[in-house]
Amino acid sequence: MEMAYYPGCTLHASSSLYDVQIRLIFEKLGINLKEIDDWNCCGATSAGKVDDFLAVAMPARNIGIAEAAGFSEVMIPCSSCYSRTLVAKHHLIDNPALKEQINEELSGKIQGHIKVSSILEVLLARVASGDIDEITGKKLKGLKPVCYYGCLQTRFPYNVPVPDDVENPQGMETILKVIGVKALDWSYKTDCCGASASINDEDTAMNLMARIMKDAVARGANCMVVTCPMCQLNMDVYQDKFCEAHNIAERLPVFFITELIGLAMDISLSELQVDRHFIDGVALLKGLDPA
């Protein structure tokens, strides 16, 4: 089958192993991604704090560039891209007259009947038709991960439906169980990295970050499960910023969670691009005792 996929900037830039890992996964899935035609950048943090109409533009765009294309449903893997077209969404359904005025100007006018799915949603579905389990011949032993959400995967600056728990998301872990890794219960599943903040207010982004990886150290986990990636950034990227700055001894993996279903496909380490982490995944990833 064909379902639209809108990558976002991101997955363009500092997580492209994202989209690599994403398009493999899928592809053994039988699903064929077709990235949509000309698209543009959502507005994510920088539009949504400083002009509303291009807060709603901007994604409204790529709605209509998928719909015009006859596609039914759109990926979004992104947290921040998936939050602000499900919100762009909803907002055009409740406001016809900012609808139409965004119509005026685009050659794919948006109809807003599209389903605007972030990676968990699509991937669960599979789980629930046992597309995943079929054709995942290893059952993964020894990860102990939490899964970390972020903050905007469930929390939304409007009213949309939300497809998981708000407070005590389960998704991942659902996904998860079905290839043999049990995660472990925590307290910071939804709490926030800092985001941007990691630039323009370090101390505040560090501060965040500690307390996550705190937790995640004090219920044994040996690594962090992620869809966004933005959270995977910051908790990767800055670990050993943090934790010097925190007197944290331990440090973990933050992997996709393409990256754990991709092994459990039998996808070689080296196509899924493991190595490109900061904070080193390969070792614990060899010496699991697949079954």
Contents of the next structure:
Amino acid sequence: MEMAYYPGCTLHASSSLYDVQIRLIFEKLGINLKEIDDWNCCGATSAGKVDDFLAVAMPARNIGIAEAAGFSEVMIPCSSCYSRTLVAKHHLIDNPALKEQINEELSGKIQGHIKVSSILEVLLARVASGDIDEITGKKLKGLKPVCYYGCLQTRFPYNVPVPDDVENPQGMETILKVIGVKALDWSYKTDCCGASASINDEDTAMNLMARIMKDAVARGANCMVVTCPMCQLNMDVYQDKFCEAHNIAERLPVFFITELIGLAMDISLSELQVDRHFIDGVALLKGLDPA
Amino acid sequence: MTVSVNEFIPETANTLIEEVMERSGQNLLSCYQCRRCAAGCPVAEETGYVTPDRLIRMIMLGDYENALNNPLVWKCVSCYTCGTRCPNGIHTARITETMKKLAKENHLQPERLKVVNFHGTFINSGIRWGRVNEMEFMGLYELKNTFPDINQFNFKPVIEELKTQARLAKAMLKKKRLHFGFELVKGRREIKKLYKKIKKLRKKL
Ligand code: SF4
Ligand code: SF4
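To test you: the structure above is the form predicted alone. What is the structure of the form predicted together with the partner chain?
Once more the chain from above appears, this time first in line as the rest of the complex follows.
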């Protein structure tokens, strides 16, 4: 089957390993991802702080292109892009005059019926259909992850259908179970990593991340699993820094869920580009019992 | 802790609350000060006296100056925790975002210039090229951050800032997470045109 795909700016740059992993595992799942033609930046978390019209207009153009091309579903892996696009879609549905106004300048006109899905929603549908279980021959033993969702997978600043439990989502845990991994229960799965504060308000971000890390360590985790590239980058790149500042001795690799699924599909670590993490994850994954 | 008393300024109370409600899309009048928002705010320990409920109170009272320039407006990370927990569905993140824009429109010096520089530069890059190219964006952002110091011939903080960023860039390069490509969106004019149109419309109002 074909599905529209919106990678967003980070997946074309610092988190391109995530893009690579997604393409690899989706191919095995038989889903043909079609990148939205000539897509633009969604405005991320910045647009709402600069101009509310842009916060809708930027993702709107992408929705228009995907709909004009006939897609009924678009998969958006980055939590920020996903949240912005979903919220924009519902703004446009609730405000036909605004939709009209934006459509005037767009070559791909918005209808407003495309399903905007996070990567978790798409993967969970493949758990339900049994597809993931079928092709993940290898079950991973020895991982003790905590699943970290961050803010934008379940909390939205607008009335949209929420895909999982707001305070205690279970999507990642459900997927990991299928590949033999039992995730640990913990209290910080939806806490904020600070997002762009790591660059514009460093101390605040380091505080937030240290709190998340401390709970993960206290629960006995040996890694963290995420779907958001922003969360991944923050928790990985700044881990030495916030751990040093907050007296945390442990270090935890921060995996995208796609690399664990990929591994269970028998895709090699080098193909999955696991060596591009700041906190090494290769040693842990190599040491797993293939069962 | 000393608790400051909020000031009621009748001349501005109506206009301020109306403007914030309209632009943020939040019904501030439904706030009954239960402080559930304050209990879950992750930056509360850094914003001192100002928690979401108190920001709402300041706006209601028309305390223009304090409502526009306080730690919460600039430290809020838009995590949406307060909004999803508020029994009245009030998203304070939308309020802090509105206050940021109001501060800019009123030419007020923000408490955290870096926050303004970050989001402004990000959107400019996104609109100019259609996509945010990380290297170009970070370069322009640092330029903006260091500009006030350079202007004052104050080079020490500039060098410190550049050193920090260079260290990060070097580490990113080693992990192949620095990207040198430059992406351009053919249809970027569509968004630019829309933006121009809406700005013109707003001026007329
Ligand atoms: S949770 Fe909502 S109603 Fe309660 S104080 Fe905060 S904003 Fe007001
Ligand atoms: S959205 Fe802002 S004010 Fe609300 S809980 Fe998060 S940081 Fe605090």
